[in-house]
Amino acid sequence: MLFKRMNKRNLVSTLVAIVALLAGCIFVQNGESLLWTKIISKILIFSIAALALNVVCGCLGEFALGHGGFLLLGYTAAVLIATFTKNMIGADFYKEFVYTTRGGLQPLGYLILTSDVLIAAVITGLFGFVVGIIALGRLKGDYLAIVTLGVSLIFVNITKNIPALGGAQGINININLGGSPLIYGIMLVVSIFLILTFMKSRFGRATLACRDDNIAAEACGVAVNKSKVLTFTFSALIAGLAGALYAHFNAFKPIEFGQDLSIELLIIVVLGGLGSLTGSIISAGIIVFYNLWFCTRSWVPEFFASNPKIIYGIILVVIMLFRSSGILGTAEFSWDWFYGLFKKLKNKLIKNKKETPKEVE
């Protein structure tokens, strides 16, 4: 089972820890402050998104750098099928229950949304699949990561051109944005808990398995190339989980989906390091403090402020050099360490007053 090794507290912790993610949701979006909404729902998104990249480049251990496209499946998807539901149901009844769960509890609303997503998921997935047996079959490495780039970029070109999708000005949402923090949050967790599960899992552990020598693999009886394929299609799963939520995030062109957001997932990939799914989660939250408080500052130097994504260069050049593993490398955030640290400060306190000398009476 997933938490068969989880102590007692630990688990504890883990279930505070998630009613804390949630309660804090619920707190921003009920808050007077847009930017912060803006800024929290976009690090719940993005960290989906890297955590789905991080299962093919991570977990895997393959160069994927498309996922941007799978986000663009999934976005599209997500607005196909609810306007399609607005249509069978009616814009008034839609409009009632979807278009203010953004400011309040509707139950059936979150019920429509999250129904959306899961289906846009399952859609994108299927392309995945498709993508997978394509090329993990036959490709690797450097090869793989332009034949996934070149497939975004062919998602990305068919759906500017689409008009009914709003062509190349932008895809026409009419679903007025009815996501909220809450809604991301929860569906970090569910992320977040179905990643461990399929880690876990043999099929989790044929993944590693073939992560760290597809040769030996092979030889104790793992299917390489299908144990790839059904990864990848997990990852685009994933992938197109973000995308739906995207859709209820913003609007956007179809053409925000192409290399440039690719390469930023995979910065944030890094940036946490290969194969840590927490350190996915910090870095995005890095990324998108940088892009959406940080050079939103008055002081910042007008040159970075209009070029933000400049800097992501200078980051990759300071990971390779000083820290190649990145932030947490393959290691995951840990209970245990949090405790282990909050007892040597504590420890360090009571020393520290003790050795501290009396006041001369």
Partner chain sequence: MELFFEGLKNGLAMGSVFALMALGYSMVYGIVKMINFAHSEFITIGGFVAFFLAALFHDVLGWAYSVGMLLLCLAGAIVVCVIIAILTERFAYRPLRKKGSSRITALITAIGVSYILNGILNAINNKQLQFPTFFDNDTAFIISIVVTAALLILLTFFVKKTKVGIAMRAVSENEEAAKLMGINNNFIIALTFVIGSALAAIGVVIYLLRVPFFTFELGSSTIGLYPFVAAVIGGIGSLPGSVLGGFLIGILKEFAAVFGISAWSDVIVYGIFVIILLFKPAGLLGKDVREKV
The other form holds:
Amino acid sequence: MLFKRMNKRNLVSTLVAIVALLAGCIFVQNGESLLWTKIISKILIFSIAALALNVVCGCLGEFALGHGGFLLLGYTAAVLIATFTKNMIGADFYKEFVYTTRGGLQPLGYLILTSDVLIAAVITGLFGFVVGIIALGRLKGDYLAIVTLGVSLIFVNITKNIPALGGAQGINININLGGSPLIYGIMLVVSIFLILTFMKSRFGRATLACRDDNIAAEACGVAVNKSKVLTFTFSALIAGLAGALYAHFNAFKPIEFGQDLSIELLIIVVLGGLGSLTGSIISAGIIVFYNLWFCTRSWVPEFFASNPKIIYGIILVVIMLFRSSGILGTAEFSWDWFYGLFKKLKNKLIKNKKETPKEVE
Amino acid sequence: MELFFEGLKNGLAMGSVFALMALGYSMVYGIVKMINFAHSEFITIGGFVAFFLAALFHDVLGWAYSVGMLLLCLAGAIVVCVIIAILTERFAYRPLRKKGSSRITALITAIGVSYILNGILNAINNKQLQFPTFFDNDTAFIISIVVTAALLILLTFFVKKTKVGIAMRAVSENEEAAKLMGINNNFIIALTFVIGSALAAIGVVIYLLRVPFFTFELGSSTIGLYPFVAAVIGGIGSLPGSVLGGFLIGILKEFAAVFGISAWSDVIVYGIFVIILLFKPAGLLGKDVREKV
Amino acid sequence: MLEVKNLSVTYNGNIRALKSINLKVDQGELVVLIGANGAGKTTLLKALTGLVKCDSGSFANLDLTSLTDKRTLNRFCGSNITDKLLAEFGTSEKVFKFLQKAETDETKKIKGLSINQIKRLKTKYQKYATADLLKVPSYNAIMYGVAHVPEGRQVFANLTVQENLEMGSYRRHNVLKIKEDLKEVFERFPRLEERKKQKAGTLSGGEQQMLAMARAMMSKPKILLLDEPSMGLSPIFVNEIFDIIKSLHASGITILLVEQNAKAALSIADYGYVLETGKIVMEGKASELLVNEDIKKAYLGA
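After the form predicted on its own, can we look at the form predicted in complex with the partner chain?
The complete assembly is shown below, putting the previous chain first.
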């Protein structure tokens, strides 16, 4: 994927990229711009969510239209756990050992944050398991998409109606437990690592086989249903992770996790390319950037800002008509390609240099 | 007990609306094999045209007011919806069919089209507008039941007995063989969309008779995915199934309202949806299609 | 008679499925195309009816008295002229026969039509008759008298036997004639009549093949393209199908038969072509091909 050949150069490049990413996060975090913090954070979180969806849609080949529901689960779980911990420990203790005076977090704070995110992810994974077992065995294609959408709407509706879980206004972590681009960046790297491990393992390869041909895969001894459910559970877990991080990012109402969010995630995945992990990250960047930066510029006509849906629709239709595989298709951003590009540029420059002396003569 | 009957009556009325819209989804899915997500926007467009005409000609027609207005709104809504449907099919869906795209590509394109239409509609206005009432509740109820029953019978006759109807079924079975029979696939598919959108238009006008409020989110939010769920529950591709599904969902929704738990109607409807699909994936009246190895 | 000139088909830009095929089927002949799997036989038939795109070539049906009914005539020359022609000749078949003669007899006057009009009509007909069918969309092939029974039967599984047959006559409008033809078909294929209300998908392979052929006949074609009718059928049915093909041949229809069962096919055919990896490698009278040593070794299992 990221590297066809696991050689020193590729490994180093990847490490450098990760460090650059995290450094960038720290930079933004300590910078003045609240907007950029918001943008970068949201990009990172949405990347994780998009990656989760891509695992099911791109790698498993089954279309799930309801990942918004899993994000909601992660969000709600994280909030509940955090609130519970706070109530148990007490607000004073929080002031002493969890926060710093500048509003950041002490190590204990980071510990609490990490654990509530991870627990929320696991809980969501469990729900994903249940949904997967029920739905994946019996339904295919369009039906699966609609059922997953329906399930996510059930989650939204339940959460909306039970005040303890959110009510119409939603709940939030009303204690600032931090959450910053750095954390999201680390989580993104962790997620990518988890996904790559999964995809390279026998489970991942079984999943890819199922995508291409269910029956042939079965004939090869792949327990198709098992693989599907496993992949779906894993995807729900990552989505829950993203949802939990979302809880630390901002406060949201349950209704914001409905159909619109699920479709937005689908757009991101399709735009980036089904099956391309780097593609999802890139397109998450594009979409969030469009929403939070482009639409808020004063020089952008009112029309776009208040009707982002039209642009989404146009993007979707255009991409489906002209390049239905998305920006990157099923390929990944590869260092080989990147350096290859470098080389080409270098050669071009050298060629020019060689020619100029002659002309002078 | 009284509550029960009220719920039943409202449910049947609402159900007939859902049934008509479900028929639209069902025909398109059955023959073109795609979920036309943009159907919900056709509904909104139909409603808008009806509202516009009603507002415009409010004072013109005299004694024939009620019936006349109804027919006028129906005609207008149908015409505009059909035009939009034809354009959508011609420019968004047909190129995909020509390329031989997958079903998911078609589904995503449909979502895209629905977003575009929704965006355009919302840009016009986003207030809730009042629709004039032509009939009292009871008459409206009778009209909706009669219209739904009539259309179901008409459609069934069309699909079973007329040449073009049989050709539609042939196209849904096997496009290539249909071409060899001299059937113009593109025409048949366009015709399917025409019928589907006309049904959506009729459905929304009937809806507005009883619930006289129009917003630009009518198709996408207020009515939302319910007709689609109805079609799937009843058995997508089956005409009586869609109608049955429509009535079922309508009754569920109205009973929830009557017993004061309408906030939970989503959970109830989608819950039943998931349960039915688990035990009978082809829907209540659908045919179980087994994949041939 | 059917004439294919220089037909080439390429898949995906570089796989040449058919290379410059030249093929002729005379009126009333039964011509067979044999070849191994993958030789391109099915591709050829699909190209003829436009189901597969060709890079080059032409396909003409030079005997165009298809669908002789008043409505087609109306569409061809307008109702005014149609009425005058019918008044002169009586039946639409006779009108078409008249139009087929390329030369105009200047002495013979037709009431209401000038010589120039008749000349123009005849030129128009000639253009129609020699039209390159490869440029015609698939769903109009049938209007030029070409009926294609595709590989694998391809009946409409969820439609009844009767509905399948009705689809065969989709482009015809003379309701009475269609009813008559339906009766004839049922007489010829009593088994189909027994099952006429049954869904076509529930029929056995052999019955489905009969249905597919009967369905094609319902369009009253001038040319019948049969793609591997015996494929996947039990031996008894194979015999039955070939008997049916023989009787169709006897009734005067021009048939282009594509078959893997070379022996059975060659024994009922007039003429044969051998297709190998997209090229015609041999042709000749069917009786000669049957005894040809190379053919025997390659296809007849000698």
